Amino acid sequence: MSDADSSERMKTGISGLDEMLRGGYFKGTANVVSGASGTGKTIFGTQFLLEGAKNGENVMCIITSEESKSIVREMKTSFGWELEEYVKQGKLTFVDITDPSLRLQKSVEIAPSELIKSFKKLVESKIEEIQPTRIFIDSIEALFLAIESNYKLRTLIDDVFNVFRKHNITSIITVGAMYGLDEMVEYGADSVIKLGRITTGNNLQRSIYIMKMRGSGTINEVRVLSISDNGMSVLAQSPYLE
């Protein structure tokens, strides 16, 4: 299968990653970034959104586990990224599902599948209002942890992903490594990137590899993921010491 031309691709904004993806993500796809806590998933998704906002696109960040102001503060102190500026320009919109005004508080009265239904409705109305080209969900396990049936879980994950696909939005969805939920989320995705940490002797390296990408060849290697003052980049070297 040949790789599509660049007009069908969306640049990630992460140096070295587009090469591994043979030109970036396909537009309108649901892309999972999976890894344990502290592997860089939030930085990855934020950098992807920032690339769009810098290019004049409307982008949206959906936060399920903490308030948006903590991400804004963290990205400013770590990398000098002024997310607030893009919010003021109307290019970046945050959706906090923990915000009481959205009536999506974690509540014992709301059945998990009802919560997801409300979430989908909220996201669809925001999409129609904002018309984003990129969406980042950080992180999706908060929505799905209470679903006990695997069949139901898979259906609900597909439902959420299909909201983005239907609107031709390129989305990044992060998921932590917990209770096998990551495997279920990965199964429904158009692509999966795995972030990790590798220890060799006294040396600790961050790592990245592409687990799958539908409809495209990729560079099938584990590479070093570097996080510096400028953000995240992928180095053309292996994290395993020779």
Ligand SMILES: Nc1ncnc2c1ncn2[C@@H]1O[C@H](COP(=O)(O)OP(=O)(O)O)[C@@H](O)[C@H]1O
Given for the second form:
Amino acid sequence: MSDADSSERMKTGISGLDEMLRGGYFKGTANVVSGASGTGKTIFGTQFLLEGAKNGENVMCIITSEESKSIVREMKTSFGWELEEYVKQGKLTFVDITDPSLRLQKSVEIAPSELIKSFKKLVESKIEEIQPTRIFIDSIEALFLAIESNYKLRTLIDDVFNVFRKHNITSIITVGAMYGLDEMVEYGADSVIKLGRITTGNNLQRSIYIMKMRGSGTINEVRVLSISDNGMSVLAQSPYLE
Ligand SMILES: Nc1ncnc2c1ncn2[C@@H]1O[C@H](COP(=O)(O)OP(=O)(O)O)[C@@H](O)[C@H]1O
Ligand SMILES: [Mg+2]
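What about the form predicted together with the named molecule, after the form predicted alone?
What follows is the entire complex, opening with the chain shown before.
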């Protein structure tokens, strides 16, 4: 398969990154974005969804913790992005699994694997209703932290990723650096992008690199990740001062 075949690819909408990915993500793949708190994961996923919504695609954002609920407000104050407009137009749908009416919130009565089973069921029914091309889950740890066996964790992560793959949805799944869960999630993904920070002397810079991308060549460099009032972009330079 040629790298130049753009019909196979889905643009992230993050300028500079699509070039690093040789045109974007492969359609229908599960893509992990991992990094510590404040490295830009939520902005990354939101910009990816907006790229689709602006092109007339239906997109879905799955919110998994109380923490990620403030996304609409934060994206407005950070960049002036009016997510609510896309919601009104029916282009962007939020699925909030912390909503008590969905009975999906973590509780002592529900076994963790039962929780994931109901999560899959809920998400599949939403997918069938909305027919999204893109999904962003911010983030995955709330769903998986309670799973104690690594073997089980691997299987359940695959199960969730396969729901998206089966429907030919290009998904972004964020994960923080927590208890080795990030490694397990990265293992099952079709691609992994790492966000971070690098200090050189007094200089603090955001960084980005592609850790893996199944079936594709990529640019194997650590680059500078920029976040400004215009959103996120990747610069052609390396964060390391020569
Ligand atoms: N307009 C902006 N200009 C520059 N940086 C910004 C702007 N808006 C938000 N940020 C930065 O983005 C970071 C938050 O990114 P976020 O995607 O929420 O991180 P994560 O989800 O990984 O915790 C914050 O550190 C904040 O300083
Ligand atoms: Mg976040």
